[in-house]
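Here you get one chain, nothing else, as structure tokens; it is the form predicted alone.
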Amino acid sequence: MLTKTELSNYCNEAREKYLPHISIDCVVFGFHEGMLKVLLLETKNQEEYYLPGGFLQKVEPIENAANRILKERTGLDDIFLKQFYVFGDPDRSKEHFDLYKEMLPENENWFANRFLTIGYYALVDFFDVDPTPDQFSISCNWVDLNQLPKLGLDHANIINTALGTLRVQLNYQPIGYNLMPKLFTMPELQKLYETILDKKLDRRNFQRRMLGFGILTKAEETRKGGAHKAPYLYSFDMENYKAALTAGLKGGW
């Protein structure tokens, strides 16, 4: 929690800066290890955890906001990033204004303000994020989805929600691109789109469905190491799989 003096001063600058009553959080999606994953800060003081989130300068485009904030938590400049929900009920901003109230009057306190929050996920590579925490934060660091901890405001909503939207976007977005490595097997493929459906796929129809596609390059080299035989790695072709999202990967999962 910030002191007195310091809450004061970032109200001051946050009214100065930034659009009244508009905020941005951001869920940000990785794969590591079998597991889907997100960025989460630790607050201070206090035992809950926030998704990576700010506001909205005066003079800036909403995407720029978001991609600034990003930048800031992960260090990373080019993120697939997209627009998915718009989060507004009345009292979701309570809690922020009920743990400040005693310290600042309401008409000087910037989190006494009703907030709209623009939903985004991103999908980055595990290993290229560098998580910084901010200002209101003690930490920043990945954690499983099936591990989540407990939440502030709603942000448990907003989570799934984005989970939501990436299991009906995975035929049209380009999503297996963006969280696998630049190489990998047909199984942590296939885990991937496991986790995120959260049901069992067959592994047969599971490759034959991905080769069908066309969308995939098998490389010279297999991954070695392990008592069975080295599995075949493979990348995606982006020219293949650009043409074959924009006519949707056909056939459900």
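Quick caveat, the model's predicted, so the values are computed rather than measured. Note that the rigid core is defined as the largest set of C-alphas that superpose within 1.5 Å between two forms. Numbering follows the first chain given and starts at 1. Compared with the form predicted together with a further copy of the same chain:
Core-aligned CA deviation for Trp142 between the two forms: less than 2 Å.
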The other form holds:
There are 2 protein chains.
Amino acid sequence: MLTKTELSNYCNEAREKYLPHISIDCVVFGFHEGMLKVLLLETKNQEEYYLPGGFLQKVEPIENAANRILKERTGLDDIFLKQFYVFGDPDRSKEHFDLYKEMLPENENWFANRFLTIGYYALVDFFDVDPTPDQFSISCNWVDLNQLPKLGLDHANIINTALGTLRVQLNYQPIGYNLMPKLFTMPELQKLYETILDKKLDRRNFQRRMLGFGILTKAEETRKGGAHKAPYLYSFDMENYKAALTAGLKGGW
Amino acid sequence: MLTKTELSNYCNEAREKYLPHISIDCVVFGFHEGMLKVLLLETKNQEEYYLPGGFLQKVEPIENAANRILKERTGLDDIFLKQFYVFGDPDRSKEHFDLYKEMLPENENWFANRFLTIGYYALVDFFDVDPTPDQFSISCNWVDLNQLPKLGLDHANIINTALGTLRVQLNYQPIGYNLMPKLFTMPELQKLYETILDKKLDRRNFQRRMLGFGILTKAEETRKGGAHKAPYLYSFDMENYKAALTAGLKGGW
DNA sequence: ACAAAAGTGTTTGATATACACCCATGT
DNA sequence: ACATGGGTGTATATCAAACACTTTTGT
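The block above covers the form predicted alone; next, return the form predicted together with a further copy of the same chain.
What follows is the entire complex, opening with the chain shown before.
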């Protein structure tokens, strides 16, 4: 738990360094064991979970801020980040204010203000990252989208909106590329699509269509060790992938 | 031209009423004579044109603010508005600051700050609105997208981004409905699509596909007075239209 | 009568959908 | 041997693309 002095120091520092009223929150998606997961922080102060978020420095481009914040709070660096919406209900940060209002007078309390938050979503290779909590957090963990804990502020809503965006953009953004490991099997990729779209897809048609895009390279090897026939491994052909996406992968599922 | 006193009063009022660092700008699209147009204001202070924009009141939902601002600055009321992006380059409002910095000391100057702006786009029936400039503007006029004048700040960029969004969302949002008058002909609707997509479409295939969606109602009457064969008039069937859009009008052009 | 715009229908190719059989692997 | 998941092929329906002729209207 923060002491009053710590909180006071933090507020003073924040007032100096950051723009007031504006924050950034990141929804980091990962894909593991056939499930979509998001990175959540558990704060020291509360029993609640939060999206990794932070504030915008006074002369800092928003994109940079989003990357910096994600790095600071989770250790993740150099990943695909995309702005998707601004959440600005006047009451959305009230809860945060309430929490601290006993400890500091209103005019000294950085949180005693309305905050708009700019939502970014990120897509990462689950196995390629090592989530590390920052000093304000007990833990930084992957949580299954279907088993979200109680979330602070309006963060549940932010996650849902991000997921909706993901669905719509599945045909326009390199979503598969960023979420899958370097090598993956066709059934694994299909599982990702099925999870995002929340819909079963036909195995054979999925494969034909994916291969038809010409964005996948079939590897020599197969994924050994499974209990059944060893599936082939694929990787994304970055060249063709980017080209195909700018044109838009036409047709919806 | 604003006097120093007027500017000073405005700044004091703004500081009291609005959140700092945040603005809203609206790109209002209309369709007239086969051309996409946007509403621009010509300011009294400068020889430049601006998007209708304004600030967010301290306890006001963003959506409400966007509607209020549009009403205040252009007279337009109760129209389709949709948030599409936040523009936050630290230098984007520098120009505005430079303009006023001679007149007021920096700490009294509301504009001497960084502003992020939340972009909204609006779609209106050209004939159904009566653009009216506010007290800060000489004029409020429709301008052809292909003949944009010199625009202040980063407003040219905001317009381009809005147009890009329009293109992508053509299959997901009720774009036709909001831009067309109650009754319209098939060639008129086609012209709208062609203008937004910047692409020629086949007359017959367009008609078949549009009718195939089941969102149009054919009227008895035809559009008389044209120099040639009188085209039929159509209107949108709001019920089916909404239903079709939630499912997404599948397939791209 | 003719030019220009609008209405309508048909053919063709591509793509989505549905479905069935064979193959490899661990138990 | 068999259950399970993975690989592959084919027939069918649906839709997009390309294209031509007829109708209406003002000049």
